[in-house]
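What follows is one chain in structure tokens, specifically the form predicted on its own.
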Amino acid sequence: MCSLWLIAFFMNLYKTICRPLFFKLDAERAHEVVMESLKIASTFPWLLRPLSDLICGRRPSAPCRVAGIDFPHPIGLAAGMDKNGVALAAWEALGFGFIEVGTITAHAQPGNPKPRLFRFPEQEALINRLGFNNEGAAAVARRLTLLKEKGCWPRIPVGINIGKSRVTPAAEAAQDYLASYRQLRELGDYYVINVSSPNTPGLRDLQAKEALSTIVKTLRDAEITQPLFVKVAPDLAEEDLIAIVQLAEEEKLAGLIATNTTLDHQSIPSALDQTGGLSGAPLRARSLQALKVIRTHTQLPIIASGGITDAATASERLSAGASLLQVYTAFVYQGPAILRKLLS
């Protein structure tokens, strides 16, 4: 009875204590606050697994294998929250299935300027337009690498994220692609192709079947071994979104991500409108509508993502054909205690 007690208090902690402490700082300012902090946590391993257990209680199990990779569960966290890979250990210990880093560019760049990041709390929304800020393949790829060489590579399957550098012309982007890949190459359990944030000139284009498999093709002739996945947009037309599943299958790709964020901001007040991909509950309906248009054209694995909040959501996911889930604003406005509902 104590314990249930204990794991109950804990889970309230962050909506009571922690988020409302976060929310009073610029949303990416807290952002930063909780990636330092997570980063300085997953250096202490030893910590982390009873303070985990005390926080999130019997650690979820629904083992799941998708793409050849054995998952302890479905639910995975997005990338867009840990760009550099600095808190893998972290994540690991809040109990998430899998993580996804990135997206990390074969450039370092610092993404587009401040204020970029904007909650919308009535909505359970976040819009950013940040850009890839990230350290670059090659920073990425140290960190990680000594993380395997040190023995603190967390148990649960890393999947990498890559998208186009912004000086990288769209001619150049598959070699730009294969330039990330060869840095980060063996480091992650599979591979995703990002050309579908809204936040880098010109990227969207790139979901253009030609481009695409332009994209596809350079890496497929790196020898490129681990799962190959494509992230998609929740705003392409039905036929494009079956161009790109046709693409899929012809090249034999692992599966896809549905989806990435949405131009579509009908749900938030004009007033309080921002430039930039809008995410959380209000993608709902968009990336439901696009994981069952994929799941009509092919059964390759599908990871949805994009506005599962709750159990329904989750449930509502799975039942239209997906094979895990990722979550991101959910995590921001919910904290550790959202796995728990999405599994229940």
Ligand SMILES: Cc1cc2nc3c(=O)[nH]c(=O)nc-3n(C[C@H](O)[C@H](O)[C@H](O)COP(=O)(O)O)c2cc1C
Contents of the next structure:
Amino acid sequence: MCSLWLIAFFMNLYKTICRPLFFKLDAERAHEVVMESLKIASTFPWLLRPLSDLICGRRPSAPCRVAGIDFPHPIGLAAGMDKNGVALAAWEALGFGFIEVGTITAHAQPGNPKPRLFRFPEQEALINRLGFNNEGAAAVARRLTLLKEKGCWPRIPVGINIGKSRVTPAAEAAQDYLASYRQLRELGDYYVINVSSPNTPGLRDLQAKEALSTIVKTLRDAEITQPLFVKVAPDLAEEDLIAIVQLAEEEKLAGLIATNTTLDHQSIPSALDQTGGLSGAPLRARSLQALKVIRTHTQLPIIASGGITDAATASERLSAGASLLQVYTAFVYQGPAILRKLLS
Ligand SMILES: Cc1cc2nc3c(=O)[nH]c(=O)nc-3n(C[C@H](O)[C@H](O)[C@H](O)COP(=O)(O)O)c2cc1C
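The block above covers the form predicted on its own; next, return the form predicted together with the ligand.
Next comes the full complex, this chain leading.
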């Protein structure tokens, strides 16, 4: 009884105290504050887990095996939240079933000019045009290697999402993905080729079958041993999605992630609109539709991402054929309580 009360208290803490404080800050500043706090917390992994067990009670368990990897449950943190892999222990302690680090690029890059992240609370949405701000593959590889060496690696699967550096011309994209993979090759349980962010000029063109096939074959030639996923945009025409599914089958990819953010901003009042990728509740229908198209054409595992905000949307994705689910925007609006909500 007492533990139920404690759970309810801490779960409500985010909505009643933390979120109002964070939402007083600019959206990216709030993200930085959260990441700094989780980074500090992650330096005490031996304390984090017992503390989170005490606060949250028994962690959720719904074990599943996807692409040969064992997951404690199917809800993970989507790419973009922890781009540099600074808070792995904290994500595990918060109860995520897996984490996707990145997007990481071969070259360190600052991303687009600020402001570049915007909240739309009425729509439970975000728009971002961050543009793959990250420390670069070498720096992230050093950090993750150190974690492994110190025995501080989380006990949940860690995916690594890689993208093309902005300075690299499209014609050299495959070598750029390969350079990132080479730096990070010992570290991920699975890898993601991200060709679907709308914020790097020309990146989405790499979803075309020939361009994508070159990237996949280049990674294969480097003898990638871990499962390889491709993350797709929700704005692709059906025939383009099907072409990617065919490629995934031909190249024996592990599966697909459906989807990244959308360029369809109809749900945002035009006076408030911003350039960038829209995520959260307004993305839900498009992501679900993409998932259904993909599932009609393949039995490969699909990781669903986009507008998963409650138990109903989670179970809708699972019923539509998703093997795993990822959240980003719902975590911003609902905090860690989102995990229990999705698993209920
Ligand atoms: C601020 C922000 C940054 C993101 N950065 C990345 C990224 O670096 N790489 C990536 O593959 N997806 C990125 N995404 C997309 C998310 O991983 C996710 O696919 C998308 O937001 C849809 O899920 P959601 O509706 O739960 O947010 C980002 C999303 C947001 C909101």
